[in-house]
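The data below hold one chain only, encoded as structure tokens and taken in the form predicted on its own.
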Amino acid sequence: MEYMRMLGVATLQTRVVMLVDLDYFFAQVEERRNPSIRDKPVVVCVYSGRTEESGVVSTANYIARRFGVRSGMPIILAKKRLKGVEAVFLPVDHDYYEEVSERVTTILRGNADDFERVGIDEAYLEVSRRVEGDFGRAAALAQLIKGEVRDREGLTCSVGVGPNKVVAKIAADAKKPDGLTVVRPGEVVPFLSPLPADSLIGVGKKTAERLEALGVKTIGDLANYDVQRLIECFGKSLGTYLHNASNGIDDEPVQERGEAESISRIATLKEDTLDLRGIIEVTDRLCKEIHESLVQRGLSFKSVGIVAVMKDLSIRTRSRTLESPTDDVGVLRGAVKELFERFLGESEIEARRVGVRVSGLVKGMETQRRLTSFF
């Protein structure tokens, strides 16, 4: 027991955390989908629908950013800044971005001891055990992850490696795009100190303004500021956090924020079709991806669903439930095939996109294979 206790302490002293951030994600995915726009300013927008120019910028590639285009900027202002430039403005395609994100998530989970997705384009990976607290090995692992994401999905990502989540997040932002920054425990204070105070997670515009009024401009200034005074100004919770984070102290674990209620994948067909064989070729691949995610997370499913986006852009769904949870990919493929057989027999409109969804997720893996419909 004493040995295990000491091992636990050693593990805490050599904690290694990564933050993987997909670079300018929405715009980069659009560049991948249409390589002809890679050398142009690309702006992905949330349109309000009132006029052709009403709404805001969601994401811009780095070429557009050189013209001063930023997230949250009104579209009309972005167009003014890109006047006379051959720029590309596109609407957000959340379903497609989520599809790509889920595949990247599968890659990241497979390289982590513990995993925490914090957004469609960001995730924390605890890798302490697999690299045995060695930051050199962690850097090599980060390069492997970057290579796998690039080779399998055609995307770049920036990775920060540090002794905790706070440091890993700031490290990931240090070199973009396609960067890798490793901050070892002994390097934390000199790395953080010169950075602006608003580099810390949780320090927004208003908090930064209040800090500046106190004479605090950098993280180093904040680290040296009296903690009791911070608590008086910001309250116990935020004041303590600001003191600890500015000193590179963070013991928040990397952990799932609640299990997902479902896992889904969707793909665009090569051509609009009602041909079962062509559709099953696509859905078999989607089933394989879903199964990989289930196995990595130790989950079984109880319900199987399909979705079809038709040529007229209408959306059709069908579902089937299992008598008992299972993680069997054969059961999944069989259920999907039967659901599409029934659906295609009833449809006269060709399908454009098809998807697979599993739900009723539970921990543990069983292999009962009896199916029962719940239409």
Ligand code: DCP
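Numbering follows the first chain given and starts at 1. Being a predicted model, the structure only gives us computed values, none of them experimental. For the two forms, the rigid core is made up of the largest set of C-alpha atoms that agree within 1.5 Å on superposition. What changes on going to the form predicted in complex with the named molecule:
Annotation: Cα of M310 displaced by at least 2 Å between the two forms, core superposition. Taking the rigid core as fixed, one finds a CA shift for R320 of 2 Å or more between the two forms. After superposing the rigid core, the Cα of L22 is displaced by less than 2 Å between the two forms.
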Second form
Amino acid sequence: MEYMRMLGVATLQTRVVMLVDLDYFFAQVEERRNPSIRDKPVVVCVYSGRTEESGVVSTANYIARRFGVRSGMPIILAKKRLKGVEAVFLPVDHDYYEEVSERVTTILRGNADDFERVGIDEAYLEVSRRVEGDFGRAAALAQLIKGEVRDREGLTCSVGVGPNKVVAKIAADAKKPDGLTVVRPGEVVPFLSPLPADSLIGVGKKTAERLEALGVKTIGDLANYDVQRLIECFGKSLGTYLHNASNGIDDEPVQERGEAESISRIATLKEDTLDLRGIIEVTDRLCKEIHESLVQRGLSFKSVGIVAVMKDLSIRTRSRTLESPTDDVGVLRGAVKELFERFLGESEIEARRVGVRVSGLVKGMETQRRLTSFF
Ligand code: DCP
Ligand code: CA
Ligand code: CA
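Next, give the form predicted in complex with the named molecule, keeping in mind that what was shown is the form predicted on its own.
Below, the chain from earlier opens the complete complex, with every other chain and molecule after it.
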């Protein structure tokens, strides 16, 4: 192997991919915000506002799920299932979940060779290089990541480890909450075979119904089904995918979707205020998070912006462009402080949430660093 590497020959290595999914995400964040609700059924709701109880359940904690409460269910039905039980119903606070999600993203990205966020509460991590294709080391890394997410954010997640995205995703679903499921290459076929066909990503209700009509119920049935007939029924693209995925074959790369044009972080203040010191304390933390994200991705910024959501929910922004791009956290903090100083001096009402954004992102600063290091 070493010899091949010396010759510059690429050696084929087993891929190791992780899918990390936060458990009962919105409800778990609410539990963390208010630990006294932890032992009760917690139901996070999207109220439509028409009547007091109209709307649907966004998600529920596992205690509420034991009573049959599910995502997407009408709130009225959830209340019926929880009748006579002391349960907590809360409205969704999407902005807050997004803040938490971004911090978790930073932790996850820092543990991956390549990274792909696929929703507010889950992401794929390509870890092949850092564990050198070793599934034992991948399991240890997964434990480490779970520990970091728990210690830094107070949240549990479930992790699936497999030789590709398809397998990692199904593995993550296999044990929840706080699960870790490792599926080694030799275990893929027996692991997948007994599962229902609609556990594969990309198999929705409609496809599952059509498969059922063909007598295909499990992933194993699908794996053994004639690929030509699948192509006839579902077209070349989906037919080929169904055949490969059910056999545990998937080459989809883990990749960041679209280079970020800007990176921003926002936080809700403990109380509405116009006090510069209190605000800077919060924005310094946001700057640190943005800096961490910049360093991870090897990016520098040209512009710095601030945003403030005021007490009356109006949104104000200010920004300035630097003379040259930098990835220096001190420069970022300085610019943010200056912008807030000026902004707060002009503002008549208190701020409720404050944010920082960097834009004009460019790759790397290596050249500048090398030049300045001569002086
Ligand atoms: N969500 C929603 N409506 C749905 C499904 C999900 O608003 N019909 C939101 C709330 C969830 C979040 O998306 O917390 C993540 O969705 P998941 O499917 O990952 O579900 P959970 O994280 O809630 O639960 P699990 O522990 O099963 O992952
Ligand atoms: Ca989840
Ligand atoms: Ca999810």
